[in-house]
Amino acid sequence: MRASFPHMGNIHLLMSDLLERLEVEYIVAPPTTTKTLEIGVRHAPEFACLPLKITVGNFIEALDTGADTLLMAGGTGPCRFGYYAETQKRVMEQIGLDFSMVTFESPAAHPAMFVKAFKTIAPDKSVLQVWRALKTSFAKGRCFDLLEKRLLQLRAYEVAPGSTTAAYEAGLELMSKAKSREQIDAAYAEALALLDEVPLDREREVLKIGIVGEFYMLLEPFVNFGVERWLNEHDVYLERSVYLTDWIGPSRRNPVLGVSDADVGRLAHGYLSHHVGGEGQATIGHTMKYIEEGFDGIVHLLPFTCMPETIAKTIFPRLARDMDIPVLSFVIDEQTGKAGVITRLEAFLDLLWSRRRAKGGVRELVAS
């Protein structure tokens, strides 16, 4: 068996660590590129979500490089993500590829099926051994997320362009080598110190923007054209509404974000009072949280045809008027180009700076 999995942000770091602990042979698929997208678009259903198309491309490239077993997450609720694994399987079978598909259902909703999936790829490991590996790898993944969150908060203030990104990447390298919980804790402390040692201009005035939307679009830089780095490097402090370990964690308490799903639901209640699948309600709830915290604007990312985020998008005009906050939505598919995205972001930042000047105040937004 040679397992592989699709790309999505730093998931390759977490999955590589977990599969090594379980002694499962694996292959990391080639990095997502335009070629990956082209492969997925060629074979996936035309009106499928963009994330499905790209992950099909990831899987085909993984099989081309020697993988024979594909690992995919399952899903619950009114969102097409729950059908991804079956759709991917059928697409690749129809083009004659030979592979096994293992679907990891939600541990909270389907614990027996979750355990069964791990027994499929690591039959020699006991449930206790699987649990210990999961617990340690998950703790490491949470450290990756916390470092990324810190990066988004600090990079807008860096004195030397690229210095925060370089420190972050050095920290990821330190973290990747850590094995035991003690080593993970020590590596995280060292990685965090690297970020906090980057020279910053703490007097710089910056805008404060919250990024919300569908989880894959937020976590995967290829599909969102690296908007987080671009915004950071244009004097924007960022907070993001989704992090990997919060998204996959069964508790729904979201320790990286610092606000639980239940609290986010309460924040959204005035505009969207029930779960509509995916991150639809969370998109509204996190927007309300950012408004309470004095953010200047909201950037909303969603794939074309995504039902939960389309519901959120239809709510934003009224919310923006009521709460007096600009919201910029990007509906992204395979036809979307980076130049158009950057042009709209530039205009959005001009609007936010104009609003700041019109209000006559310079808010202190220095990262703590």
Second form
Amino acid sequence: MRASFPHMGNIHLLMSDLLERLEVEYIVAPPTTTKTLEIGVRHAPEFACLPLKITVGNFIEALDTGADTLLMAGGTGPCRFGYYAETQKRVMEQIGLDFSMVTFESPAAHPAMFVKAFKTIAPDKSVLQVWRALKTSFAKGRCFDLLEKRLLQLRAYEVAPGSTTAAYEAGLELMSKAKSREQIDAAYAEALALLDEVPLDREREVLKIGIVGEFYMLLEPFVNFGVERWLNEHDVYLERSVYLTDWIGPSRRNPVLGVSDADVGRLAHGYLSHHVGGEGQATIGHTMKYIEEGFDGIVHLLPFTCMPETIAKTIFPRLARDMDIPVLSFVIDEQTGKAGVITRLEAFLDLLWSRRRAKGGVRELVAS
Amino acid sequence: MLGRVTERETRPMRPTIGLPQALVYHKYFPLWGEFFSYLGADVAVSGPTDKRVLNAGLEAADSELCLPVKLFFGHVLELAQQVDFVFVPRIVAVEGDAFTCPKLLGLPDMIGALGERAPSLLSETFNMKRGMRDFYKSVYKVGSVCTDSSIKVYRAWRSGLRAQADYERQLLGGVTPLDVLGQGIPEKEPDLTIGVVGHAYNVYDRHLSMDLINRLRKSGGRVVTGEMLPPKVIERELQRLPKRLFWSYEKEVVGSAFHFIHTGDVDGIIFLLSFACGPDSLTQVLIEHEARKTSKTPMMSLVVDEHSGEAGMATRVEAFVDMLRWQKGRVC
Ligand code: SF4
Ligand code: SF4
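Counterpart to the form predicted alone, namely the form predicted together with the partner chain:
Starting with the chain above, the whole complex follows.
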């Protein structure tokens, strides 16, 4: 058996760590490229949401490079993600691919199925061993998330372009090698120090933007055209509403974000007073939080036809008017090009700067 | 913020309550119609859908939404001027182990986002995942716009349930919601039986479906639909799926499609789906996969979107009916 899994941001780091602990043979699928997207679009159902299509592409490329067992997460709805694995399985069987698929259902909703999935890929490991491996890998994953969060906060101030990104990547590298809990803690401290040592220009005037939306769009730089890095490098401090371990973790407290699901519900109340699956309510809730904290604007990323985020998008015009906050929604599908996204972002930043100036917040203006 | 009903004093003596003839209307109108009438409210029903209502919806709703939800906006706006409240429930779950659709979970919020243009909404959350008690609480809250007496609300609910059971019995007996609503034409010496599957709000909206049911009847078809199948038949068919679906209405669509695919009771199947519908995009794979695997009964998928012209659709339906007739002639 040789397992593989789809890409989504740093998930390969977490999965590799876990599979190594469980002594499961695996390969990391080739990185997501335009070719991956093309393969996915060719085979996946036309009206499916974009993440389904791209992950089909990842699966097919993984099978091409020698994998035979595909790992995928399950779910209980109401957004489509919970039925991805079933759909993808049929799509790939239909084109005659030979593979087996192991779906990891939520341990809270289907504990027996969750255990069974691990028994399938790591038959020699006891439940206790699996549990320990999960806990350790997860702790490591959380460190990856915290580093990323820090990256988004610092990069806007860097003196030398690219220096924060380089420090962050060196940190990931260090972390990846760490095995025991002690090593993980030490590597994390070291990685954090690397980030904090990057020379910054704290005097620089930056915009503050909250980036919200569908989890895959936020976590996977291939589909969002690396907007985070672009924004950071154009003097924008960022907070983001989704982190991997908060998203897959069983806890509703979301330690990386520091905003629990209950907080989200409270913050969104009145605009979106019920969860609607996916990150729909989180999109609205985090937006409200960013507004409270005086952010300049919101960037919203969603795949075409995404149910939860289309609901959020429907609500944004009124929220933006009530709260006087600029919101820019990007509906992304396989045809979306980077150039168009960047053009719109540039115009958006101009708007935010002129609003800042109107409020008298920019020092240069005050000085002149 | 959603224009909820909280102030008792503002309660009209005999409120007019608007029911949009869209989304879950075709499923539950006897229940809510009877419930509100029993409580002494005047019930106003919008529509049926026409170009004007649809255009109002297209103009007011976000362009990325699915067509049925856009249309719902149109119906709500049509009622806005005529009624005290428009009834827009938040139907989260109608059974313990499945949801409806995210869009129905967020429906009152989306309508609320219309701002000043939004009418006063009568909106409560119905979530069977939280059990019967919670469900009844919502029923009482809805009923409280008309009366303070919980006994009266209880009686109204019972009366509504009876009307609903009666309706469902009629459907099981082989008529469609269109016939009950007086919008259907009689069959014309049918020589073909055609199974039509899809969301009730697509299949039974004469404008959205381009009058599919009547069109098929006119061309000599007998139409059978999912509403005519007993729940246990649907449940049995769903056992074919390795993983249970978590959308209730989708289960009905898939279960009835599977039934028609496997029993061969019908000469052909038409699967009606909406453009930009989340659940349909995946159930389409399940249904087409099953049809291809069995390949006994011909099936055609028709996507309803705001740009599909009536002419193109008519041609496709006619060609499909001709093909079924030809095939039947050859077999007999
Ligand atoms: S959140 Fe949206 S894009 Fe993501 S799986 Fe769900 S419906 Fe699809
Ligand atoms: S099931 Fe499809 S058509 Fe119906 S509300 Fe949901 S997304 Fe729209």
